[in-house]
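One chain comes next, on its own, written as structure tokens: the form predicted alone.
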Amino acid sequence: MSQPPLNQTRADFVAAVDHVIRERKTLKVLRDPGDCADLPFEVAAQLRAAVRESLEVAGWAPFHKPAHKETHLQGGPASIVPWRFYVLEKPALCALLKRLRAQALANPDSKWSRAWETKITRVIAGTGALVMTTWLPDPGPDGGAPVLNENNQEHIAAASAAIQNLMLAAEARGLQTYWSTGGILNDGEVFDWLGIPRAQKLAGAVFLAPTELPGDAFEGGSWRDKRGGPAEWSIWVDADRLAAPDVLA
């Protein structure tokens, strides 16, 4: 069980949790992908060390299977852990729209043309870092592709843990975020630049941003004021449910 520090008593731990998960929320920075600049030295060494501590506090993440050995442990971070965390800093993600742009260039009327008239470029521009959070899929029958069997059901669980985890402890550092599917950045060819493995999925490109950094416009998420409370997604089985058949009893 959890201990609260010394300096604060048991109903102060939870208060603060409670307002951690409570507070956290949807913001994207959104800004001109032609405008990508890097960020002030001082606020890129706050927003370095607040990721670092972040992703150490969601490396705890709970997990109930090993990765598979064969597919994931060959050489690179070997953890046994399901998931892997890809970092791009400022420099790396205004090198990245550069990238991007020049395919969107050379190929019109193309995925990577497309793209770069999505939002997601925007948010590029716009965020101070972005983590790559993948998955990491045991292979299908006889090296196949990855089914959705129990233990693949088990890794995605774990990754999905591993990135609130990650934005908690950003939020309780300051940070904003957004967690997205990625758009483009889901693409074969885009792992290949970041140098993350084509047997690795992704679970989420989160974006993490100071409170100070500058944007074009700002978007909060369009489904946190609509889920309802518990009474709509929580149900409790009540033990007469589970009385035995009198056929069986």
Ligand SMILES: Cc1cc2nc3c(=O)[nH]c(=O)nc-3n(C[C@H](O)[C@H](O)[C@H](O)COP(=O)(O)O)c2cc1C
Given for the second form:
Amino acid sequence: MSQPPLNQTRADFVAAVDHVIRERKTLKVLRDPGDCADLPFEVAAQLRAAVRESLEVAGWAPFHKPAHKETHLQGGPASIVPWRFYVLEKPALCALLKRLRAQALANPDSKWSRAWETKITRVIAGTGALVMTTWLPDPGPDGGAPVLNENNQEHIAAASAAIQNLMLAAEARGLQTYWSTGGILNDGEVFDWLGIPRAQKLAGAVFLAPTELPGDAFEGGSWRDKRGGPAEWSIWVDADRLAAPDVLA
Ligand SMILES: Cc1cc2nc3c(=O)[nH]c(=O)nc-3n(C[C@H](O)[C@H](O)[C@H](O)COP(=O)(O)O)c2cc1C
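Could you present the same protein in the form predicted in complex with this ligand, rather than the form predicted alone shown above?
To see the whole picture, the full complex is given below, headed by that same chain.
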């Protein structure tokens, strides 16, 4: 059971936790990719501190199975947790955009040129930081492609819990958040550029933006207000439906 901090009542603690969960919302900060620019020094320093703290908190997510040792724990960060966070600050994001632009220009009518026209380039230009979050699959039978077995489902679930932790911690620190599938960021070559082993899989490209960042446009999540309420997603199981022949009598 979690205890409130010493200076807080249980009621205040509940209110703060519930509040950040309800207040978290998708916000995409969109900017012309040609306008990607470093953040002012002070903003960058504050953002770095907030991201560091949020990563530290995010790491307290539950996980059930350690990552596959031979595949993921040889070289590089060696934690057994089945997720990894790759942080890109603004200079890296602008460099990434330049690289994507060069690929698009060099390869007309390719995945690169098509990706350049998608929203992801505008989000990269608009955000303050990007946390590429991967999950670490167990290899498939005979070392082949991973399959959706129980271990891998649990690795995905754990990485997702870590992402939600990261976003709640970031939201509490005043950042805008957006969990994206990633589009072209999920490409093997982009993984190579970023130093992400291809044995890892993208769980989410998490965009974090301080509120003071300029944007050309701001977009919320499409499903935000379409989720319904608990009556539409929760079922309380009645003891009656479990009635079994009384073999113990
Ligand atoms: C696994 C996952 C992937 C997502 N990928 C995208 C995405 O690629 N593009 C997008 O616009 N939103 C994406 N979202 C954000 C959802 O659209 C958003 O969470 C939803 O509309 C509900 O809005 P809310 O986050 O404000 O509650 C993703 C969310 C999750 C959990």
